[in-house]
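Take a look at this single chain in structure tokens; it is the form predicted on its own.
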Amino acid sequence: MDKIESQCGTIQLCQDRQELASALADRFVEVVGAAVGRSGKANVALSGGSTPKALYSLLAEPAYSQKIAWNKVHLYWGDERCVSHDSPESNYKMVLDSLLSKVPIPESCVHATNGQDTDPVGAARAYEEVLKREFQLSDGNLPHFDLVLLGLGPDGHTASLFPGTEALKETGRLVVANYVEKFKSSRITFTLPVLNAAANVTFMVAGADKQEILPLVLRAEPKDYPAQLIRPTEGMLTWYVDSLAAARIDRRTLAARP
């Protein structure tokens, strides 16, 4: 695995999806273990998608699962589709099937959204209250996740922050229902202030369909895509990218800090 230090964070270049999943699993174990050792618990925001699914499946295997104190790991969802939890499109169901059903994590450590299929706005407000309660937040404060996992869409979206949507402008709320015109539906998503308050933000990018968007997102300016707005205020930003997704990036340009 190769590494580039760039203006947009550390880029870890992996040969293929298998190496990508292994590197991500190692990173998960490292960050979660450090957080548990430091404060007695780890707060992690999960992502949906095929690349994260490979990570979750690997974490469920004994080689990784046995290294994690699951009773001290609190899991949240950075975004969710407006479907029921038993829907094949549900991010929660994907994590349940690939990870939660296979590891000894207490139900009290799993903090999923609820009711988003019938009332997206109400579900977003309810999930915001979950964050305030679990992180013991006073008004105006942000939760500080130990690890946020994010994917990258071919259009430059991340979480459910899509280009041109209202959620990109939100500075006061923690969680919102974001209407996405191309899907003609809303999604529940953490807002930019929440994502950027994390100690570690990790992007997972794989596949040839990311070749065009990745170089555009990794540039410093102009910021035309939601993923470019992920810049942790005090935390670390890391990109794990496979060789197919990285095929068109210019390493010399990336390595040149502004």
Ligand code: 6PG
Contents of the next structure:
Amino acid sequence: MDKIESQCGTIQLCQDRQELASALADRFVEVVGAAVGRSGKANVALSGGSTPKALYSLLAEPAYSQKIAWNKVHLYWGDERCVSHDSPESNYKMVLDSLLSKVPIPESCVHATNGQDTDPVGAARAYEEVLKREFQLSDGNLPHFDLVLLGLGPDGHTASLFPGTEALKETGRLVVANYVEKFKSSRITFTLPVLNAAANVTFMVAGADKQEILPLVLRAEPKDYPAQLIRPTEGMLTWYVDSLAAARIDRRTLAARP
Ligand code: 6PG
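Target state, the form predicted in complex with this ligand; input state, the form predicted on its own:
Full assembly next; the chain just shown is listed first.
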């Protein structure tokens, strides 16, 4: 696996989706293990979409699952579609099928959104209260996740922060309902302050359909896409990309200037 240190974080160049999933599973074990060792628990925000399925399935394999203290790992969703948990569109269902149903994680460690299919605004507020409770936050404070997993859409969105949507401007809330015109529906999403407060933020980008957008979001300027607004305040930003998605990136322009 090749690596580029860029102005937009570390780029881990993986050969294919399998190597990408393995690299991320190793990072998951490392970050979660260190957090549990340090504070007795690890807080992880999961990504939705299709790319992370291979990662979640791999984490459910004994070779990885047995290295993780599941009763000390608290899982959250960085975003969710406004559907019921049994919908094929649900990010919760995707994680349930690929991971939660296969590992000994207590229900008390699984913090999913609820009610988003009938009341997105109410569900966002309720999820915000879950974060405040679980992170023991007083008003104005941010949760500091040990690890945030993110994907990248071909339009440069991440989580459910889509270009031109209201949630991109939100700086006071932790979780909001975000109406997405192209889907004619809302989604629930963590806001940029929450995502940027994490200790480790990792993007998972794979497939030829990301060839065009990846070099654009790896530019420092101009910031035309939501994914470019992910700049952890103090944490580490790492991009795990496969060779198909990375086909058009130019290593020379990316390398961080001294
Ligand atoms: C979602 C995700 C979204 C996703 C990107 C990439 O709910 O769909 O949170 O941000 O990560 O759309 O999706 P793929 O991994 O399917 O390409």
